[in-house]
Structure formats: structure tokens, C-alpha cells
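Single chain ahead, by itself, as C-alpha cells, in the form predicted on its own.
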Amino acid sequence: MSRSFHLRVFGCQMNFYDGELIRAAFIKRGWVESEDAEKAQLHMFHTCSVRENAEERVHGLLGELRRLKKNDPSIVIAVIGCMADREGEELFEREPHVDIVCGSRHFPKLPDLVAKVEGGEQRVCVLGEAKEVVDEQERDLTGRVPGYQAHVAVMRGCDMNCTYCIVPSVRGRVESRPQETILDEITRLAEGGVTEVHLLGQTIDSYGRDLPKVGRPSLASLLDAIEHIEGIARIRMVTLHPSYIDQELVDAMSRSTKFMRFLPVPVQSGSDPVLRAMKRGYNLEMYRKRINLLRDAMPDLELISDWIVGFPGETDDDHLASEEAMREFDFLQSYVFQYSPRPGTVSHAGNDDVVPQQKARRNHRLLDLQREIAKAKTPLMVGGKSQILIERPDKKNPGYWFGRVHNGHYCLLPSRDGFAPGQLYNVDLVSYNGKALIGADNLSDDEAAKLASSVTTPKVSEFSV
């Protein structure tokens, strides 16, 4: 009989690219992974180590399997990635019960770890650097969760020293992946009915500088490639750091016809005490000037920041600057998060000066702040046309889809025979309705007018990213 898995994946899309990697390989060796974990024999957990409260959570659901461990002492445990990389040996003492703790690079060796645990040992630890690559020259597509969009992993770890960041230390320094790699994976997934990939990278902008200088691929050089690709209509890219922004990237992200204009790149405060402090490698006129660079050459981009709001000695008037930077910028959607001390960072050394209350007044007023910004932006797409690619049927109005269009935007489509997730339209923006644009092909006035006016608003919360 075959054997059963359940795999619980926590934290950013690399994980999520992971732990299809992790999934493929144990459908290999003709493991099945089950929905119900009452029912399977290997238990694995694919960690996060960003915030406290990830690794708590994953702490919690570890001790609901006590009783099952105790109940059956075959069943094997595992917890992999970032929070195997920093607590290390330690999860065996607060967790006794779980058998297998796996860093971020080991991963591929994990039906390996568990035969060794079925075979008699007790415990198996293995982390830090590993002597093999991560990624196989050829990925097994198998552990892929169906469907128009993929996650294509170009590059690991980074080489930043941001001073309240666990990623370095746990998932290590910048690993490329071959160009011809990559191509080859995107191929495969466009010939499995893949039109949207997210390339993704913990700087993805850094891609390639670590290797040989002599022919080594940039993120321009593979954003060109990809562009030759049948099949793939739209390309996102996740997360750029703006240090390694420059000219030669952004002519090639200006004339691919694919690249989505939705970009994430970071500021994380407006303050330039607080971005010395973070050791963010630029200020704030720096991060200007990359923005300004961007928008140049394409004056559609769109914006996604991050932000960390009561980082330790950020005083009020360093919060008005973020607020500040945040309408100088005109971010199109930010993720805000409060400062949390992780232990293995620099900053977890200082003083977490910033009280619980002030922090949350302020993620607040950011998240505020960036509604009211992207409520103005979206109605100035009206009168214009562009191009959506549709997504699903939008419960909300029966009869349309909802997707996003060229630069981020949400926009709802009337449905026709033969619509499919992942198709991409031309479409006139020809109204708003106040959490979405409605899309349409060659409408007169009179029916753009009806169109607009038989879809209702939308809820905020059917709309994901």
C-alpha cells in the first residue's frame, strides 16, 4: 500500500515553489499526499522565519500532533526551511516529538532523511550550506498545483545585510540558476497550459552577478528570452531590490510585451535615519532615482512597497516621512508590518523601543493612507484600453470575470462562451465602479453606460492578490 504525506506550507512564494519541489519528490519514490492529516504517515511542515507569529503557529500545530505521534510512533515529523535553519537542534527539545529538522538548502534530500528515520534512527538534522545545488537541472513538474499561473524560482538567497532580515543567515548567500535552466522550466510549464509565470528571487534583480562574468545572464538578458516563448502571455517578477535597478534591466522590462508593469520594489520606510538603521544599502533621493528611471521609460508602472512601521529609535517624525514617501511615490498596493524582533538579526541586539500601541496606530494609518491613494488611482485608467488577463468567475456579479490588467489593476470582463482562467484580452476601460474597472470590446456610449451600471461594488475581500 502507498504510503501518505501531508504538507503544510507557511511564509513568501519561494516556499510555495518548495514546496512543490518536496511534493514531486516523494510522488516519485510513490508516496501520495493526503488532505486529511489524521491519516497520513509523514508529517512535514515548510517554515517561515520573517515574523514570530509564523513560527509560533507552526509550534502550535506541532503540538496537535502529540497525540497522534504517541498514538502511532511510526508516524514521521519533519519541519523544514527557514525555521529549521534558526532554531536548529533546539526544535528537538521543545518539540521532542518531531523527528526531522531540515534547513532551507537541504530540502531535496528529504525522502532520503525519511527513510533513514523509518530505518532506526532516531533523529536526523541537517543544515546550513549544502554541497549540491538546490535545483535540479531538469525540475520535476509533478508536485506543481495546477493551473494557469507558476512559480519559477531563478535565484536563492541574498546578499544584502538588511539588519533586521533572517533570510541571509537561514537561506544564504545569492545561488543563480543557469538561464538555459530556467527557459527549459518555462517551456515545459507553457506546454502545460501555463500563460502567467512569477519569477521569483529574493533579490531577483541580483540574478546572475554571482556568476562568471564572462556570458553570464542578467534579469534583462532572461526577461528577453522568456519573451520568445509561445504561450506565456504575461511575466511578474518578485522581489527587486532598488540597488541593483539599473538602465540595462529597464529597457528590457520597457520592451518586453510580456512583463506585468506591477512591480514590487521595497522601500520599507521614508525616513533616512531609519533606512541607515535597517542598512537598506541606499537613501531616499537613491530610491528616487530608481523610480524615476523606471517611470521614464514606462510612465503605466505601478508600484507594490513593503513597509516596517516602529523599527527600533523611529520617532514620529520618521513615520511622517514613510507617509510622506508613501503619496510621493503613489504606490498602486503596500504590505505593512510591524516591527518584530527576530533573534539571529543585528537589530534584535537594540533596544525594541517602539511600544505595541504606537506601532499598530501607525500600520494602521499606512494601510489607511495607501487605500485612499490607490481609490484615487484607479479611476484615471478610465477611457483608456489595455489588457486583462481573466482570472475567474467573479461571485459577486454573475456573468463577468475579474482579473487584473496590464499594471495591476483589478477589472471586471463580461463572460462570453469559451472564457478560461489564465486568457488574456484587449479591453476598453470604459468605467469603475469603485473597487474595479469594467473592461469591454468596441462598446457605444450608451452601452458602456448600461454595462457600468448593472455591475455592483464588489467586497474588498474578494479581491486577492
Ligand code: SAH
Contents of the next structure:
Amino acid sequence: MSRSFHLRVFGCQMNFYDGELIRAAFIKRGWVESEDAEKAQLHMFHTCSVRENAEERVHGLLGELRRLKKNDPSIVIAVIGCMADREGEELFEREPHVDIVCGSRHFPKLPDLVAKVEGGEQRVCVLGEAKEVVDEQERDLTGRVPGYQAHVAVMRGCDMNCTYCIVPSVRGRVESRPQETILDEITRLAEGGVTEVHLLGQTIDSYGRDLPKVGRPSLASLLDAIEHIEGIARIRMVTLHPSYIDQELVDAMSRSTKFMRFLPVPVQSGSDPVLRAMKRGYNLEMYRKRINLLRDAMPDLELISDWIVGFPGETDDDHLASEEAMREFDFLQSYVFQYSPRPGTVSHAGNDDVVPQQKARRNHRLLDLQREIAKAKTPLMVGGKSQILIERPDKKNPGYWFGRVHNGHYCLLPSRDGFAPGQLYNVDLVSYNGKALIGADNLSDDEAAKLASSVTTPKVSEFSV
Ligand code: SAH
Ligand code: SF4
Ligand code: F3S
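Since we've got the form predicted on its own here, give me the form predicted in complex with S-adenosyl-L-homocysteine too.
First the chain shown before, then all remaining chains and molecules of the complex.
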């Protein structure tokens, strides 16, 4: 009987991508994946260290495996990824029943590491830089979660040094993949029915800068090249760093018909003193310039931001500056995080002096404000045209499919025979139901024009999403 593994993935989209690679490596060697953790012979945790609670969750789950391992000592437990890199050998002290600690750049070797443990070796630990590149020339797609969406790593690591962030020390310096390898992967994904790709990198707009100058690719050249891949309807990117946004990239985005105008460009704070203490590499005025570059070329572009509240020394005024920046840049979506001191980072040495209640309050304030901003923005799309990529039948509105339009707003489209997840339709945005736009894809030009001219203040209809 084949042996089975159970894989749990935490953290960012890159980890989920890596999870697919790990899955493929084991399936290729005859293992089967078990959904039931109790039944698996091999337990793998692909982990995240970005905030303390992400690590504590994994420690909690590892604790639960102690009993299982006691009953059956042949079980193998592996901790992989950022937490493995951060805690290193110390992880064995706290969790003596763990067999393998495997850093982010070494997971392709996991099947060999498991074989070592099965051969009697104890406490196998591989960390830090690896001799081989992480991404193989040709990615094995067998571990992929099926569906119309796919993740594709473009570059790994980060060359920035934000004072609060663990990522550069656990993920290492930037390593860009060759453009041909990425294009080959996307082509094969498209042949398998994928229509939406998410290009992944910690600072994806720095793609290529670590490669030799002659013939060096960039995110702009990559976008241009994906334009020619048949079947791909949409390209999303996660995450841009404001400092790397330049005219060449903006031009490539605005000429691409596939680039989704819904872009994460995290600002983190709206206060210059906080941005300086974070060593983000820009102040608010510099951020504004990059955003203007983007919006001058693409007025319909919608932005996504990450925010850290309660950074050491953040005052009420600093926080108010963040609220103001959220309004000024008119984000459509935000992820708000409460500052979590990470051992080994520069800011860890400082005082974590914003009390938890204050962090929680600022967190809620920003989230409430973001909801308010988004709610005011979406109805403004009514009367316009867009494209919707349909995701699934909407649960709360039978007879409608749910999706996002070209710049990220939620939309519903009346369903028809032949609808399938991942299809793209041109739509007239005819109304708004309080949460999502309502699209129509088969109106004549006359009908659409009439509707557009009759649009007044959108009213909340009987729909609720
Ligand atoms: N490379 C991306 C971010 C990757 S980490 C960028 O620079 O924007 C994802 C998010 O986690 C960050 O944007 C930040 O908002 C948050 N984060 C990182 N370190 C953190 C910490 N120590 N405490 C709280 N949030 C943190
Ligand atoms: Fe962390 Fe900053 Fe790098 Fe983003 S840019 S991964 S926040 S160090
Ligand atoms: Fe977490 Fe590592 Fe990603 S720390 S956010 S899993 S790069």
C-alpha cells in the first residue's frame, strides 16, 4: 500500500504555491495525499513567521501530534518554510517529536530528507541559502489545486530591509526566475484550462534586477510576453513595492489587455516619521508620485494596501495620518495588521509601546474606514462597461454568477447555460445592489446607452450579496 502524507500550509500565496510543488514531489514518488491527519504517515507544515500568532498556531497543532507520535513512533513530522528558517534547531527543543526542520529554499529536497529519517537519522535540519535554485526548469503541475486560477512564482526573497519584517532573513535575497521558464509554465497552465494567473513575488516589481544585464527581463517585459499566451484572460500581481514602480512598468500595464487593474501597492502607514522608522524607503510624497504615475496612465486602476497599526512609537496623530492616507489614495481594499515584534528584526529591539487595546482600536478604525470607502466607490462604476471573470454561482442570489470586474469590484451576472468558472464576459454595469454591481452582457448598444443615461443615484435593491 502506498504511504500517505498530510500537508498544511500557512502564510502568503507563495507558500500555497510551494505547497503545490511539495505535493507534486511526493505524488511523483508514489505517495498519496490524505485529507485525514490521523491516518497519515508523514505530517508536513509549511509555515509562516510574519507575525507571532502565525507561529503560535503551528506550535499548537504540533502539540496535538505528540500523542499520535507516541502511539506510532514511525510517523514523520516536518516543519518547513519561514518558521523553520527563523527558529532553526531551536524548534527541536520546543517540539522534540519533530523530525525535520527544512528552510524555504530547501523544500525540493524533502522526499530525500524523509528517506533519511526513515533510514534512522534523527533531527534532520537544512536551512539558509541553497546551492540549487528553488524553482525547477519545468514545474511539475500534478500537485496543483485544480481550477481556473493558478499561482506562478516570478521571484523569491526580498532585498529590502523594513525594520519590522522577518521575510528577508527567512526567505533570503531576491532570486528571479528566467522569463522563459515562467512563460513556459504559464503556457502549460493555459493549455490545462487556466484563465487567471497570479504572479507572485515579495517585491514583484523588482523582478529581473538580480539577473545579468544583457537581455535582462523585467516585470514589463514579462507582461508584454504573457499578452501573447492564448487562453490567459487575466494577470494579477502580488505584491508591488512602491520604490520599484517606473514608467516602463506603468506603460506595460496600461497597454496590456490582460493585466487586472486591481493592484497591491502597500503603503503600511500614512505618517512620514513612522515610514522612516519602518525604513520603507519612501515618504508619503514619494508614494504619492508613484501612485500618480499609475493613475495618470490608468484612471480606472484600483489599489489594495497593507497597513501596520501600533508600530513602536506610533502616536494618535500618526494613526490619523494613516486614516487620511487611506482616504487620499482611495483604496478599494486593505489588509490591516497589528504590529507584532519579530525576534531578530531591527524594530524588535525597540519598545512595543502601543498597548494591545490601542492596536485593536486602530485596526478597527482602519477597517471601518476601508469598508466605507469601498462602499462609496463601487456604485460609481454603474453606467460603465467592463469585463467580468465569473467565479461561481452566487449563493445569496440564485440565478446569478459572481465575479470581479477588470478593476476588482464585485459583480453579479445573470446566469446562462454554458457558464463555467473562469470565463470572461464583456458587461454593461447596469446597477448596484448595495454590495455588488449588476452586469448585463447581452444588451444592444442602444439598450446599454439608454441604461447608462438613465442611471441616477443607485438604490439598494432587493438583492443582497
Ligand atoms: N513584501 C510585501 C509584504 C509582505 S509581508 C510589502 O513590502 O508590502 C505582508 C504584510 O505583513 C506586510 O505588508 C505588512 O503589512 C505585514 N507585516 C510584516 N511584518 C509584520 C510585523 N512584524 N507585524 C505586523 N505586520 C507585519
Ligand atoms: Fe518585508 Fe519590506 Fe521585504 Fe515587504 S519589502 S517583504 S515588508 S522587508
Ligand atoms: Fe509568511 Fe514567509 Fe510568506 S513569513 S508571509 S510565509 S514569506
